[in-house]
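In structure tokens, one chain follows: the form predicted alone.
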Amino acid sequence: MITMKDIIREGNPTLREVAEEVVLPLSDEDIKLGEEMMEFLHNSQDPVKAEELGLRGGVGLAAPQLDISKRIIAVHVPSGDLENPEPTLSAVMYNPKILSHSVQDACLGEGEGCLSVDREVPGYVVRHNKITLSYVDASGVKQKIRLKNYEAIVVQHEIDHLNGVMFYDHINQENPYALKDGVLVIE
């Protein structure tokens, strides 16, 4: 079972490499990884698990936090609607790949965090509103997505780290809450 002990934090090296691709046809080691991510993921967001095992919350994982470089991302996001619980959101995918984005960016208002950054980082992190994405799912089959808004952050966030990108690389140094005409703002 992955904890916060399991996840490296800024300034391993394996955070700032480009992840290897996965092999095909997966292994079951490679399966056996996704389940566990995902495994993280729902109890960092169940509040008496997370507080039981001590786990931050969080809505994507990638293969680099855990120390292995591999372009693996397991995200879960949660529905913020009682009347239908489904998630909007719920995969692991080996070798993600963006095949396009929108010309309209867009960011969090309340900006960014990140389970292997246990500092605050203010500042808007301006990202794609709209992506197109394609990825093998655990059964071997090659999936293509449509994402926007909220879930199209979430997965932009974690393949960034298949790259060797942070989320405050995206932070405007010099003045963190700048904003171009025409970012939507997603609060």
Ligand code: FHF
The other form holds:
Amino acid sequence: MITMKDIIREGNPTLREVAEEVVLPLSDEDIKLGEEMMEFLHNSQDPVKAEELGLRGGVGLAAPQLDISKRIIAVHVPSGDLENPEPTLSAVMYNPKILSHSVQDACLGEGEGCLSVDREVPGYVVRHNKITLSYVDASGVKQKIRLKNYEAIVVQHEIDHLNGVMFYDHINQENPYALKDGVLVIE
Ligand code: FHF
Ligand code: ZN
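Having seen the form predicted alone, can you show the form predicted together with the named molecule?
Entire complex below, previous chain first.
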């Protein structure tokens, strides 16, 4: 089981590497890793398990955060709607790739945090509002999907980890809350 002890923190050089593509067909080892990453996200969002295991709640996890420099991410975005409890996005993605993106940018009004960063970093993390993404799913099938708003932001945070990029690299250094015209702020 993955716990916080398995997650490397800023300063570890693996977080600044470009991760290697996963070899297809998927190995049993890579499939198992994806399953364990998804289990971590589930546990981290379960108040009882998160407390027991001392987990920070997470909506995404990238293999480099486990000191494994491979292009694997897991995302699990809860719905937050009691009428519609299905997660809005839940997937393990191998070799995810942004094929195209909107001209419009977006950021989370609350800023971002990271399981690999044990401090608050204030400021807007400006990203693409919409992305078209390809990836290989846990069954080894190639998928192509469009994402927008929060789900698109989460996936971009994870893909950044595959490229050695941290969320604060996107924050304006002079004025962390400066925004160009037309940037969508997601509350
Ligand atoms: C998180 N947590 O998941 C943050 C961190 C925008 O690479 O967002 O570092 F648990 C992955 C509902 C809403 C339930 C929010 C992407 C952030 C990715 C993990 N928590 C949440 C929730 C959360 C990082 N990460 C603050 C830990
Ligand atoms: Zn992160």
